[in-house]
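First, one chain by itself in structure tokens, the form predicted alone.
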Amino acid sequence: MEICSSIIVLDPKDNSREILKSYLEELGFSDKIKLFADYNEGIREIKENPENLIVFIDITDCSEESFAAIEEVKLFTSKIVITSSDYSTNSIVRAMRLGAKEFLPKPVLKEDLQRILSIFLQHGEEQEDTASKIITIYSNKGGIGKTTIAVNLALELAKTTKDKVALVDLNLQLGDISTFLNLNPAFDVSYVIKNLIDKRDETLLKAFEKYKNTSMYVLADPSYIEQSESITPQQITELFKTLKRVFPYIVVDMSSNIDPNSLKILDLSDWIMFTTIVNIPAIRNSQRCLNLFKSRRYPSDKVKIIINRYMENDEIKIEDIETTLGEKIYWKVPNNYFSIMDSINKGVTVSEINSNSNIANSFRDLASKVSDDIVEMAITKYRI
């Protein structure tokens, strides 16, 4: 059990402060509770005693003061819970982007409060219910551009959310992420699987290559093919458990093959961003793959279809593709051959080539949509 020195409640409403205090006392935290009706007073207390804090911040009125409090508190703790009797998505998404980790709806229920405290105070497998998401970029046909999408989405997620994002190359025999980003990492996924699964979070992070001055961390594919051949589905399961302990977002690039390891990656992913292009063979291949997903009984919201190299004047229209596949298109990445090839050849992301290009804007907007949709899914259960 992790030590918690103080639980700070910032809430201008007397009644809700007292309700939260009452539940916290019943849960055994009587000597740790500090209540503040004034945000500034609470922040002063946090600055004076910043160690091992859990902070509850009410945003019911959506005041700028409450949002500013989240930004300040994030400098001292990542364990921030927002409370609100207004369940509108926009305010909750904004608070999450500023640094809040959990949402507690009002009127507060004791079991919801207990669940959140257990997430913050427990280690290991008991943290599996956290908001950490595995987002796998997949295509059942090579040459579609999934590595480009994985690399650029991961970086833009890191920029958008300000959270740690793991970019993991699980194309175990022919991975390209290190090449795309001009990296020469000291460690790879094989080393992590064999040596670091049970290690402390700080040790695990050292095996990742941090990309420049961002919060994106890269884990490369195995250096030798024989290393990849020894990796098992069970090891992939343990790898994902370990990564979810450290990273709020895990973006995975994988091979186009269907084998036991690939199926395990797909099964364990929270989202599969299935990538295709607009031509008849690719669409037919997509139909086969979607049928595979259905046979494995994946939830309907698990698979997101991405159209890569999209051109407005294509003969085949998006509506035709949606009708053929029986699924809505989640995102369209515009065709910009020269920017993509320039970024690959220089070993950087497209935003570093031209941050104002149509494709850089597309990846930026995609990251915003992904992070917003993940937050919205997390709060759906609280809606009336």
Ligand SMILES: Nc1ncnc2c1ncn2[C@@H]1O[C@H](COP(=O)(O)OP(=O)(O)O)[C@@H](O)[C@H]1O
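Bear in mind that the values here come from a model prediction, so they are computed numbers and not experimental data. Whichever C-alpha set is largest while still superposing within 1.5 Å between the two forms counts as the rigid core. Residue numbers count along the first chain shown, from 1. What changes on going to the form predicted together with the named molecule:
With the core held fixed, the Cα of residue 326 is displaced between the two forms by less than 2 Å. The rigid-core alignment places the CA of residue 352 less than 2 Å apart between the two forms.
Core-superposed comparison between the two forms: the C-alpha position of residue 16 differs by no less than 2 Å.
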The other form holds:
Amino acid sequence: MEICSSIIVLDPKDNSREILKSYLEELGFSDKIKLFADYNEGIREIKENPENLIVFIDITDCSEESFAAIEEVKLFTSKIVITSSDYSTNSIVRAMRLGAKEFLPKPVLKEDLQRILSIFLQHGEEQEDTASKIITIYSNKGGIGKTTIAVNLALELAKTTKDKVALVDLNLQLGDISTFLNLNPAFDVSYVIKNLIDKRDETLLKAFEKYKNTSMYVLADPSYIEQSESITPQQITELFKTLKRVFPYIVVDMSSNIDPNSLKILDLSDWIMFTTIVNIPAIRNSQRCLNLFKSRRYPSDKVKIIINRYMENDEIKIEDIETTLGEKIYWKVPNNYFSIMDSINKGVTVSEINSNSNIANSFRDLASKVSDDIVEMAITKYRI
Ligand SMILES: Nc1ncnc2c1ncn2[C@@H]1O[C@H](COP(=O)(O)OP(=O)(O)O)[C@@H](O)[C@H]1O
Ligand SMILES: [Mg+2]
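Since we've got the form predicted alone here, give me the form predicted together with the named molecule too.
Full complex below, order starting with the chain above.
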């Protein structure tokens, strides 16, 4: 059980501040409550006593001050709850993207409050299990663009959310991520599996290569094929469990094979970005793979279809693909051979080659959509 030193409430409205206070008292937190009508005064208190905080920030008025408060408070604690009587998703999504972890709708219900407090008190400062998302880029064919998408999506997610994003190379025998990013990492997946499961978070982070001055952390594939052969599905499960403690987002690149390790990765992923291109053999193969996902009873919102190398005037239309696959297309990444080749040759992402190219924009917008959709999924658990 976590200790909590104080519960800070930042809310300009006198009555709702008092209601929250009375519930917190009933729940046994009388000696920990500190109430502030003024956001800045509250932040001053937080700066003076920054240890073990849970902070409630009201955003009913959608004031810039309230959003700025979230950003400031995030520097001291991740346990931020926003309260609001305005259930419009836009403001909630904005607050969540700035760093709020939970939403408490007003008028506050004691059960909702109790549930949120118990989440924060049971889990440590790090992400609770369910908040962290494993996003796997998969295709049952090679050369489709999995690594390209994994690398560029992971970096844009890190830039958009400012959260820690792990980019993990689970293409255990033919990993390309280090080459794509021109890295020469000292550690790899097999080292983490053998030595760092259940180790302290700081120790674990050291096995990752932090990418330039971003919040993307890269974990490379094993250097020797023998090392990858000894990795088991059980170890993949432990690896993910360990990574989920530290990273809000885990982006996984993997091989096209369907073997026990691959199935384990796919089963444990929260999202599968299933990638295909517009041609008949690829679409046929995709159909077979989507059937496999159905037979494994993946929920329908787990699999998102991405069309890579998309060209506007292709003979095969997107609607035709959607009809054939019986699924909506989630995203289209444009064909841009020169930018991609240039980025791979230089060992950087496409946004570092030209941040205004159609392909750089596409990855940036994809990252925003992914993070928005994840936040929206998280808030549908509340009564909105
Ligand atoms: N959007 C794109 N536009 C043009 N070429 C692309 C695109 N995405 C990938 N490619 C090309 O496809 C090749 C294979 O991509 P890669 O990401 O290595 O695929 P995979 O990981 O699925 O094997 C790359 O070398 C690149 O030349
Ligand atoms: Mg690859």
